[in-house]
Amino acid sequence: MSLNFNLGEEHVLIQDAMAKCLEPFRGRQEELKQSILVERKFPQDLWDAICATGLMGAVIPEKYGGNGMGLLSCAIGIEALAERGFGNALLVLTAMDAACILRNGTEEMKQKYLPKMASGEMKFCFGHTEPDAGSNAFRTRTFAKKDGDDYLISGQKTFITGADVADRMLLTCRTTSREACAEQGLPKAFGLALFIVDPKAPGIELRPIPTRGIEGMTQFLVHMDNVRVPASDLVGEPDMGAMALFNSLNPERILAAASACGLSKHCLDIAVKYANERAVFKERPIGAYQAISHPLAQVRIELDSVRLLTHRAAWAFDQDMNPGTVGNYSNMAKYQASELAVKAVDRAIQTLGGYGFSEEYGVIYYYEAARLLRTAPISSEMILNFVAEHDLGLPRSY
């Protein structure tokens, strides 16, 4: 069977839908960017416009209020938004959490949450990283103790994006401690669990962390003290949350890669436009000089290769391939995309010269977002560890 690299009709439609949903904001685009990037305000009106296109329903079947177009369509839509200078972490987080609930939740849970996630009525954040464990899920300390028909959850999470504006948080915790697993000779993956938690529930305290790099978002330290959560909000089975977790982490990395592709294209467009118009010596635009044009051409070439890798990862997820295979593709896509985003922003700044640091052009703000992608949601070094061990079969390094 021959390969076909053309986008499907539905993929082209979602690209067009993203462009059209931004049309009403054209007159206040710079004002909106200022609000998001500088004042760090969540753009609810923009969120509503994006969700009205059906983007959040892409990973959700029609029976639960979505359109079932798949993660590839969602990735293409998020890339199209980023290509126009708009990124939103809660789009990624809500989509990845929806994918997890769809593949691991009970029917009751799917009926309860997925329609509201598809419409955009309900936003989700992701409570995973911990102060001591970082993003190593197996060292999670946050603990859920059974109490009748509920669980009582205590612990801490850190760098939790958008916990103040999210309606729910998909929370990683333990239902069996690491120590108990070790005593019983159980594997380190045993004992993990995922819960859907209201970040405004009694017993939860949100402390803002003064970070930068996330558009219109604040990150939080989340402290939980005996937070009561009904057992019906446990995603999957107690102690068996490890596989369910990867049904969130793989889409997260794929959508992060898609966002990085769009950001790279946006910065490339800014640089190319400037290089075609700016003339310093004689009347020749600076884009005629190879010192300017060649680095931009390299970004363009690399963008196509990274986009193909990202699309393959999303396609593999939609094909319900083994999570390990999808994980390999998604990690590679995220690695290459984040490296390219940093390179693309850097070349745009270099092309614009002093204007690259001007708030008027805004490129300098994108450097923070691009640089963050090399560290989160998983660092480039951890991806290299993963590929070396799981793809190349080299000895584990940590």
Contents of the next structure:
Amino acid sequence: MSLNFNLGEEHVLIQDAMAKCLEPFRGRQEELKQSILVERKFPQDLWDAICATGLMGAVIPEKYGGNGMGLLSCAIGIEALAERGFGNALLVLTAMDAACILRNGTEEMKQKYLPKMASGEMKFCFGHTEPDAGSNAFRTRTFAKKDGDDYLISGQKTFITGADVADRMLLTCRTTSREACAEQGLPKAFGLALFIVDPKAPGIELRPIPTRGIEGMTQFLVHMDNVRVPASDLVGEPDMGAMALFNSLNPERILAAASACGLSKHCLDIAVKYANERAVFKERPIGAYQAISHPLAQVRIELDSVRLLTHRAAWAFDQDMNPGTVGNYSNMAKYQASELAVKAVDRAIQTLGGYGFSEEYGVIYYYEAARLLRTAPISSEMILNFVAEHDLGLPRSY
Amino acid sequence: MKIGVFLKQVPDTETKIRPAGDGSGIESGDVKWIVSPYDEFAVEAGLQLKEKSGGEVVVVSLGPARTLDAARTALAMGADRAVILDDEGFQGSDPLGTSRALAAVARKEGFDIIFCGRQAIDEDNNQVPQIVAGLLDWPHASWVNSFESEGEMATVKRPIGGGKLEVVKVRLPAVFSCTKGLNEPRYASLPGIMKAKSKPVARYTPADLELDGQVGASAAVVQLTSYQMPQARPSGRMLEGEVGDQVKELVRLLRQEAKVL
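Switch from the form predicted on its own to the form predicted together with its partner chain and print that structure.
The complete assembly is shown below, putting the previous chain first.
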């Protein structure tokens, strides 16, 4: 009797809160679309309205200004926003970074950052990928050198989403170099550390990278030259950041999967509406043709399967199940969700015909967003590697 | 100030209603249940009054066990407590029985003012607020779309047709039924949803309210004997040709087919 597939009444209320916080923006749809999809700017008042619901406080306990509803609640909220065309990578990253600080940070750090993250006053981005390190975090070269009570950080990060609008960046660094680890016979997981850094701090230069695929955001090359960071902004212990890092990637994948579910539903809704209205031959709407309706029905079925995977992963995280299990569930959800998102947009475009490429309908913009999710925050292939190795027990392939 | 808000759980306005096979009600399987939209105005009015004058907001709802979800929504919006009348003895009450139960709760709780929706959007009876006021011997104003209070007096406006508003001064305690335009109901925020989980919910039986034999299906003076879908409307007919011919044809149809001329 313990298995229950119904959302709790509180989750239904969260979906309702997301719908209602967007209501005041109903008359500004065109302006928002232009801003988010074309100019790649997410309006601050829209961010504020979303955060006023308390969504960013879901992964943060009441003690630190949040509401403690959990990652599942956050995922349901983010899905509901994306379903209405308002996915936002910084919602995902801020929640992920908050979960990391909560689980690994000092009491002082939690008091300092979590209340502002819960209220939405502080946005966080995630500085992880480097020109030569990403999927393989052990190759991180950005280095934090102890200097009195501070650290001096130098290095380069790339594809850092929203670094220009974020108030802080959770930064992956090395506090012991890979070479030194090798010399001393230390395991390769040793030497990593996570810091909280202000992207506007002296010594940091942001260079926009002309990429596509993230609605409302720009990605940046972040160049750091002796950026001074107090030791109090080190998350966890120096050299011991690997576990904190890997465990933090799980909520990111879960929330990315939730975004992908919402995006898929958004495209499905557009396609279904069009298919019900558009008539080409005789008076029957094109939705009457099985060549149109069956692929949409398939998307609908897969959407529920992905939702269940996503909710299971978020639930496992909230239950504090072991990170390996949470990782496996997160990976499965993220894999399937990104595959579905690409399919959902593709079928929406096919349903809309020429209008699938029109900027007015906007579906074509979502193609980039959906496609990006198959590559980031982790590629589909790396997930298959993970599942083959850790779930099926097959030999490691790389 | 002790502010009572009456609310009812009703099918979502987007639900496709189907009569149950035995005609005893509607198919409830796939129905999404919501707080009746006019009752949301009442909850908001209660919360705004509390914010201005202090006190507490108590929501009261009569219905089956699931009605607790509707009360929780109001608690998540910010109401302080809920009273749920989900005892078997209340089920099947007609508007008079429902009003007796709600009025008894109002007496027991010692409400100083009551807000409710102008009507529940399921059966659209538009009776309970008025009957409750009658039972309590309180004044009432219906279809209120503007509310201000000062001490024991409330000044409200109500639409009376022709785009005109009637301004009414009412001495408290009183019952107000709320309509669109009164306010913009707030949504339940995540902290609100979380807090609602631990807010007190009280339950009374008909005996607790000394209403044995006066509520429920057996006491109903209005009985719903069957439910059926309205007949599908025949599709309209478009007349064609010259305007003069169309007019002649229209008059002929009104005279011979519709028989209204």
